[in-house]
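One chain comes next, on its own, written out as structure tokens in the form predicted alone.
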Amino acid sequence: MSWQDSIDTTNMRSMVSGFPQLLRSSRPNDYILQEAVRLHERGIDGILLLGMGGSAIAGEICRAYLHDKTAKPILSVRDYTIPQFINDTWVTVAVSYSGNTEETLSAFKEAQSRGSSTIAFTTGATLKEYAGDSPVHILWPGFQPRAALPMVLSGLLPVLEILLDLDTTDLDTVSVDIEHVSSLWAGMQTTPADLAKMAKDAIPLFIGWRHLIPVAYRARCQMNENAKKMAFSSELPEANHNEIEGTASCVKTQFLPVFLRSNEEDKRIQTRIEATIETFIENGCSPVNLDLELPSRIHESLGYTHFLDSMSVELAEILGVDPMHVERITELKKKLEIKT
């Protein structure tokens, strides 16, 4: 059975469960790969990633995964405009699942006007039209943009790696590994459902380090959109220089700090994380030390994402809300249309 037959795009739980299959669903075609090779051989000064909301997350995860593997800068912009230094020596990669995200379209047009080479990831619509003869990776339609993350990443990561002259990651193997690990969740000390129950009457705070920083941010967004729940994300070591003082409010406000642990932690960061956990406990919080014991950086980035996506769906069910509907986002768009 193909993933198209096994995933119900009208059901968020089905789309989240299909995360591993979607991770091997949308490889870039030969034209895009050849163009990426050509651009690399021509020479580039950096890569600009454009996207908003669920369409931006794949780029953020890729950027964090690749940040110390290349000397070329990878910049992420989630806005209408781009930095002045973007020019014809940069490659701009825009992701808009709908193809109509106004901030992304505005930034994309500005990049084109600066002479930047462009590559687009979309289901079609205006972004495809704007791209013209430039490479366009067409995504499968019908998904909520946030649920399309593994589909976007399965095409985006290989393109970025080729642009940067890096070995391409074997996402097929990673996908199979994550599928296997997720089948073992039920036997874990803390399951996605367990974590969702803890978050029912608390404010989740997801805390990541290095490549898990965008994963923590993704978890926050999934709680917001799927479970209609306020949540926050934080990053170490930065949080130790400011947010740590906020633990004093644990006495009055019930937070659920969730620390995403990595096998890449050295002794210094391990000591820092453990000290931070102790501070939360001393101030009345009950932090969760989440360690999925995954074998590599990319496994951690995607495995934690899948786990926490599942938590968001479990929390939506507990709270009795529909994770498919984003009424407030839709209403806000209507207000903006009226006012402009």
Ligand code: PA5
Given for the second form:
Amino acid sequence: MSWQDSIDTTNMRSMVSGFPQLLRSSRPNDYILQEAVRLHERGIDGILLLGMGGSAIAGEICRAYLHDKTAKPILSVRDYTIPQFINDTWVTVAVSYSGNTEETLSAFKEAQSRGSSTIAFTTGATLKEYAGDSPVHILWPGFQPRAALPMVLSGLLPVLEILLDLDTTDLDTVSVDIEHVSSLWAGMQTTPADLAKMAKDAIPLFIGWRHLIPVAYRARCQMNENAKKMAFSSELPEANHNEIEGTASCVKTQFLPVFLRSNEEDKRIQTRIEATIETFIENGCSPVNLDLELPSRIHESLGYTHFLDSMSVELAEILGVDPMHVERITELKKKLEIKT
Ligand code: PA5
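Given the form predicted alone above, I would also like to look at the protein as it appears in the form predicted together with this ligand.
Everything in the complex follows now, all chains and molecules, and the chain you saw is the first one.
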């Protein structure tokens, strides 16, 4: 069955449940693949990723996943302008689901003016127009941008792997595995619905290490956008040098720290995470040690994302809010259009 038969794009829960299917929904076409091969053969100095909000996450997850597999820099910019050193030896990959996000468009234009080759991922609109004859990966329309993450990643990761001359990750297998694992969530000690109940009256704080840093950030964004809930994310070991002091305020403000655990943790990191959990407990918090026990780095990145996306729709339901509409984001975009 194709995702079109089973996913209702008017319903966030349905799109979130369809995460594994969407991971195999949008492979790059031959033109994009050939262009990626050509650029790799010509030689590149680095990859610049552009995108905002829900459209930035696929790139962030890929960047963290690939961080030690390539000697080339992968840079992510979520802003209007790009660094001076971007030139014609860099490839710029821009993602904007709507194709109309002004920061992404501005940075994209700047990259083009520096001679950078470009590849765009979008449903159309201005980004497609700006891209001209350079490759454009057209995304299925009708989704909320943040729900399109697996679809974007399904096209983006293979392109990055070709540009960087890396082995291809078998996303079809990962997708089937994640589908299977999610069917077992109901029997787990902590389900997405349990986490959502715990987060109802607390401020969730997702804490990740290495490739799970963007996953923690994604979880925070999903609580914000889907559940209209203030939430935060942080990264270890950095949080041990600042945020840990903030645990003194746990007695006054109820936080829900959620530690995303990885099979890749070495002894040093494990000891650090456990000591941090202890500090939270000593300061009156009840942290959740979330260990999904997934078989590989990419399974962890995507499996945790799927799990926490599901938490966000459960939380939206508990809080009685509509996970589909992001009226404040839309209003702000309108206000800025009027001003410029
Ligand atoms: O998920 C969302 O709706 C937002 O975070 C958008 O992704 C963000 O505003 C950027 O828009 P777009 O994805 O259309 O570039």
